[in-house]
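We begin with a single chain expressed as structure tokens, specifically the form predicted on its own.
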Amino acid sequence: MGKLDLSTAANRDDGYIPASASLYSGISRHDFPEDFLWGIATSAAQIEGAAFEDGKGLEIWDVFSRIPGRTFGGQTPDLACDYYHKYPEQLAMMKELGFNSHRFSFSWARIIPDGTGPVNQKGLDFYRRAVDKMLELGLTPNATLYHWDLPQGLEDRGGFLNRDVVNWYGEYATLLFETFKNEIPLWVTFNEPIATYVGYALGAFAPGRRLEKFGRQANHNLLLAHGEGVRRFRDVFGEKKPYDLSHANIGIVVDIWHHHPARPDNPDDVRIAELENEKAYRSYLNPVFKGCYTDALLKYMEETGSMPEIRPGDMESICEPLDFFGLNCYNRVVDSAEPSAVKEEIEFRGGNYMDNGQEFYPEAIYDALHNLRDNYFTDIPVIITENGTFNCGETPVPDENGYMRVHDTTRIRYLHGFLTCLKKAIDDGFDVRGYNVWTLLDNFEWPAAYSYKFGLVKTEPGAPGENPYVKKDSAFWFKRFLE
């Protein structure tokens, strides 16, 4: 399949419907609040590419990507989707779409090459040029801090490990909150902070530590970095006020994906899903909403010698009253003592598996609001700020003209679950005011590099010179959904 075949595919867009498209309508986005906000999210790690250049520090993912096993092909960000210089195409490929908002990130590194001393300008200039043109287009702007990209020179000072990134944090905060402050009405402190954990204890994510110890010490030193970048926030903008997007609003992303005991009514069962649960989102919603750890939770780190240090003062600081919440929910998790009971369990509710092997559960978007409402907070709206799937049938076929496309059906099933059971938590009244679906184009999925499909819109990153983008069915059917 060549470039010319590609590229020619991708100006075919008038008119194409994707035969799988009246299989999954019903609803649009009239179903949903007229002010509600339809977005794009992304990180900088897995799209901006351009890793070393224009005075980029190192990051740690730069760093753990260049060791052997430790992502799929030993494949690196370095490139990754070239946002760096394609932004303009890439942001217009958004609006084109009828999306409304962009999630991004900024790189830390880019901004302040060694994490703490001398700002690169070049590196804010770019997020100007980029931030000033989502306003041109009318993408509402919503910016996360940090999404999983530490300054390899403070990880080289202990990272998250080290008490001191609290204020490294807040210093870098303070910059941007700053620089923008007229820009984005939406801020994110840091992007699920479990991936932070996955790095420092389990090894699989960077910077590629293994001790449990060490991941509970990162997460609490997370926690309160995020505490200090709250209160950041309202030194600049002032005191909290109602979410509202004339002016600036702060929150959080955590991911829920919750655990449920394949047998209910098996004690092993459910003692493991409800020890994940604690060691997972719980161990971050708790401290951030009801200040304090769980006493599961504390046995646990107890028990395991895992337990981090903390002083007094810690849990007040972490818990700063916030204006959103950001929820990231992709499936549901089933736990069992016994594996066979696992897919049991599924395959009585009707053996709903994708494409990628994964569950087709959209409920879960419904159960983790009812979880968040009933639980931990029932006065700040939520944003969902990431769901979406991969690996759904993503080679390209010929038409009858000979023009390529991508039948994703099982992306669009997917999206149209999701959104379906998202539209009657909002019927049911949870006060959810916008949608970011993951993600625009197949981008760095961090381990898995490219080898994890995500996006709506098909084309080769990671590699040199032109790579033409072919929207994939899920966009047009996306695009369809949105007018």
Second form
Amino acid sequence: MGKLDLSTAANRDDGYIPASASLYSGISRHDFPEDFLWGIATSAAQIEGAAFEDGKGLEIWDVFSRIPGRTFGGQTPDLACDYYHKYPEQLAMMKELGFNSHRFSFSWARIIPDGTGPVNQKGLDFYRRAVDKMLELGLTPNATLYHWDLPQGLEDRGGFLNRDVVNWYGEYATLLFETFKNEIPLWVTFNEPIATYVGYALGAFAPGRRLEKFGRQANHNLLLAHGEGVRRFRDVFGEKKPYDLSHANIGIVVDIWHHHPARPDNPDDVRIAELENEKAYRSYLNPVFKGCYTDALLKYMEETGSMPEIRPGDMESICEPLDFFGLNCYNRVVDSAEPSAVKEEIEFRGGNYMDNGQEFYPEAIYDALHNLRDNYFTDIPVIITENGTFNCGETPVPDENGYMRVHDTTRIRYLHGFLTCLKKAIDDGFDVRGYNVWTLLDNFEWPAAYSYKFGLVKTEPGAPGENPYVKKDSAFWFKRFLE
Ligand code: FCB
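Output the form predicted together with beta-D-fucopyranose (FCB) next; the form predicted on its own has already been displayed.
Shown next: the complete complex, the earlier chain at its head.
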């Protein structure tokens, strides 16, 4: 793909209001609590680039993306959005759009190149500069320790299949807690544990292994590492206190893609959806909040010969009390033994497909909060740690002044819908303290690499050199929402 020629157009936003804004109005930040956190979420491997710079070690996506056929067009995260060099302007863009928080992740391999052993001071210094910049701009840092990018050096030692990962992770976590003790009020142990299952059982994510038993064992060890991370946190920050931004707080991020049976009275549909819910999120939420796997998951693991090694005391050590919960919510899933029933269910609700072929179902966020409150906890707040959508008509077109515009109206509709349902949940008494949109820039979207565009701002990730930033209509919409 050639470079976008946007030299006459980039960032012309003086007074620009997308035509679609009037369609998606009637709600603004003033409908949410005063001290609500409004953030943009990113992750290291997806934006940083600089994969081989300043002493960074390889992480599993550096390696996986080089295996033929594993990512779109063989694209790699080598350059991504070059956040490593351009973080000042990219953070400033968040501020300029009106956000007051930023959820990001640390790259373990940038900090400890082999995963254990010597620390790469240049890596730590980079995060020091970035966090200082966030604070200077008034962006409350919300830091994730692990967002899918295991150091390859650890994968070579078995990765999440090796129970030693608990201690490897613990040491890494302690280093970061101590380094950023006074700067970061929000910490997340792991982002979406299911990605590790996908990487070890289904082969679709790094490291690309393919055995159900590997997936279950990797997940069990990850959950143990999560518990270890929380204990390490308490060692550094002291005993658990109620959630408050005046001190450090810790949580985990799980994505809830709830599976609905297309025909609720059809036993096959119900059975399929129930099993998928076990695999999608109950396998994480149950151990973390209740200290056990569900009977249904145990039965499934028994029947599929995928029972992980669970030692005495494991389940207790996974369910360490948390200070908040991070919810990633993108959509629901409709399941059926009969594919046409899925289509019927979705179309029955109003022909609600988006440009990218996914269902438009903003109630997913309301349902997920209900699910959490009804089944898992009532005593800690929730932060929406990710919400967003992709490929909403991303081709720039010139406006009447010759400025390039991206009319991603479907993204505005999506964000407006989810925020409206989130507001309803808060009005109904759900304790939600923040919302993070995924994401600022088009970036490295895992196997889909640079072909899935999730940004509020268009850029050419993965292309060398100076890339333009073009605010999409959704960026202008969000800016007005936040004003
Ligand atoms: C989430 C991931 C995030 C990004 C978005 C689109 O599941 O946490 O890294 O890929 O999806």
